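Encoded as structure tokens, the following chain is the form predicted on its own, with no partner shown.
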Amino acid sequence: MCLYSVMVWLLNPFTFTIGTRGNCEPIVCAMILWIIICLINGNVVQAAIWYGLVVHFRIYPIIYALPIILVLDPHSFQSGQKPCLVNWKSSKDNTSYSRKGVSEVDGVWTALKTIFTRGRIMFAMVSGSVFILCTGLFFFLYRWEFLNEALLYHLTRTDPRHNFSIYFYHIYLHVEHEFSVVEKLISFLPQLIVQLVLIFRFAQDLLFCLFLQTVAFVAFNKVITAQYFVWFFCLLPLILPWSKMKLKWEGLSCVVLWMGAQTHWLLWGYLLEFKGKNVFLQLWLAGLVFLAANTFLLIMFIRHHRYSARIQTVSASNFRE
């Protein structure tokens, strides 16, 4: 099964097409393959040194930060250390040391101590530290340019032009009309819930969060291109083996689905790009089918998730910060 769930990567036509037309998503997907390995090692420094660089070098993963934040937890991560893996059955497992570690807390210095930990300081200092270096250094060179065009461009970008989302015909037809600052940011508000709705459900179950992280992320953001999918299926072999969905049925309907409803959009696509046809308001509805199609396959990974290596946490007694 691990053999099968990595051909899903290295011979996936979306991955070596995406791949070498000139496009850098693999590099990205192997730094936050390279952080995962980190953190399953313990070198938490390492891991936070590749993950600020990985965001300068694509905004993205920064969606990645609170659930990294919320497994280096002090009953797991020890200072040297290689955290222990154990497998994840249920959710019980995961919040039982929680509880008790709420229980035992003596005050609200206790409980500081126990929510801002090395770990957590460590990483997201090194990592704030190196994206700011990376980020500063080429403001230097490129000033206001790099800085519009890397990061603040993100958060108000308005793209007429038609794609997988489901704003862009909304923007299309309001291409004229000047976006306020807080229209351009509303869009993010159904993304954001959805985001932490994943996050403090299964944090504890890092790549599988990371996971469904991705794929929500994509699925909800304004603007959606095919290069994108590539951010998820490099962390797709990660979680198949721990997945009880049978290749048969339900993971042959899975692919059926999501790969007809984007044929789909690319038959409505076609006939607005190459033929000329008016068929915006196609083209938005298979935009619906499509967010639809990846809601489903979220829901689908979910309910046949059966357990994934985790970081086993340790008894109070044997704790030490």
The other form holds:
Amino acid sequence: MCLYSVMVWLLNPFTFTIGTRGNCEPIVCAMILWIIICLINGNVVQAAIWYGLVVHFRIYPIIYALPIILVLDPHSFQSGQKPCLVNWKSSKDNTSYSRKGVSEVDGVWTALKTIFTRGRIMFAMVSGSVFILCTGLFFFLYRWEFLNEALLYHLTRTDPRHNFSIYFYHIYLHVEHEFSVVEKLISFLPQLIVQLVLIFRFAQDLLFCLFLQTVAFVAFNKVITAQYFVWFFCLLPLILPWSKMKLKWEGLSCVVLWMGAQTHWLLWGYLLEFKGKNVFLQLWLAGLVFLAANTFLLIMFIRHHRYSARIQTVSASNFRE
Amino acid sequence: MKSYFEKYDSLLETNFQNFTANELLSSPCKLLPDNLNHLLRVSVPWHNLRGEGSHRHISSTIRFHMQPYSMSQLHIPFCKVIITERLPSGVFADPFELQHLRERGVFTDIAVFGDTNLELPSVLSNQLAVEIHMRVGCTSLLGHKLEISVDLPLHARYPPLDDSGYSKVKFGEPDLFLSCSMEGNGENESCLLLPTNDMAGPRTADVVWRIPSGTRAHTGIVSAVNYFSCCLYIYSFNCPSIHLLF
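Alt. form predicted together with the partner chain, vs. the form predicted on its own above:
After this comes the whole thing, all chains and molecules, with the earlier chain placed first.
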């Protein structure tokens, strides 16, 4: 199983094609996997340093902030100690005990102390400091050009040219009239809602949560290019061992459906770009089909997931802040 | 073109003509006979688009006709032909691609001026100009004629919306100059010559590029279906059957 899981990443045509065409996605993937290893080993500070660095390098890992913070539960993570990993079933009793324990304690102050714990504050402060330091350094070197290209550009970017996203045609049709602030905010809502639903549903199973978040983030993004697929391919080996999905025929049907939806889109894209045919509407519909395929895949993964080992919740008597 | 874009923001025809007449050709050039320009005639017997889709080449054959007197004055094999393609709105040249061509020796020198943001649709971008320098060499000379072929890769931007589904972009003829060292001039000083158009020579038809465009009528349905689809897909994550698993 281990070997097959690694093959899904190393022998994946997307991995070596995208990794060798001149972009940095494999570096980002390696950093994210290292952050996961640090968290599993209880090295919160090291994880925070790398997290600040990877968000400076590529903005998208910011979506992992909330699940990581949630996982840094004071009942589970002891500073400097390796957290205990248990099966989901054995941890059910502990979970209900710890929740009961917290609810018995009165006061807003205690609730705040439960949320803003030392581990969480440390992670936020360290990662935030690293991010600000890196941003400050590059601002010192390159001034506003760096800030505009690295950060501010993403606030105002429009991508009217055809890509896998369903939004490209919508943006192109409105390119002559600037979008209002309300319209811009509304266009972020689907992505935001999906992220929040997945985080609050699956945060305890961190690896699975990160994988689902990444797939959903890419699928609902305003621009989708093939290089974004590498972001979740690197997390696939981490969740495959915990899936009930068999290759025959559920796994194969997922692969065929996802690749088929992509190929369908690419066919219309080829007719538009290389044959000069007006197939904008068909291309946009193909984008809708691709989004449906991504959603189907997410539901299939959710339905067939067996849950990876989770971090054990420590009983109230053993908990020390 | 660099000095043009230092002075002007856009490629208006009147600005360009004024610039050519008042600045480019007004620089004093020693030993240049007043009528030398008229001894040089140029025609463009072939100017056409090649390829299909959003990525094409504009191919041009440029023919200079020279009088024997002018050939003795100018060191023709050491002259440079300067071709300026003022691209219509909706078409752009990729500066990185052209740099590769220059490194491979296809052109002596080449540069792109204007809005080089490759992603912008044409309504948000300005016109581009491409300046190509090509050394003449002996192989281009055929008696008193000088013939040069140029093949420039171009790409289409997304044009403005059009109910017909296509937008037409029309190319003008390139602006042509000859840069030569004159006898008696310093080694580093060359003269810029503007040949006269050879009205008797063959002329090609207008070059038109038909580019697919978005249809305004799709605006409402695309927005509505996008939002409805997103709501539907988001709801699918909250299906009760998924909740039951937890």
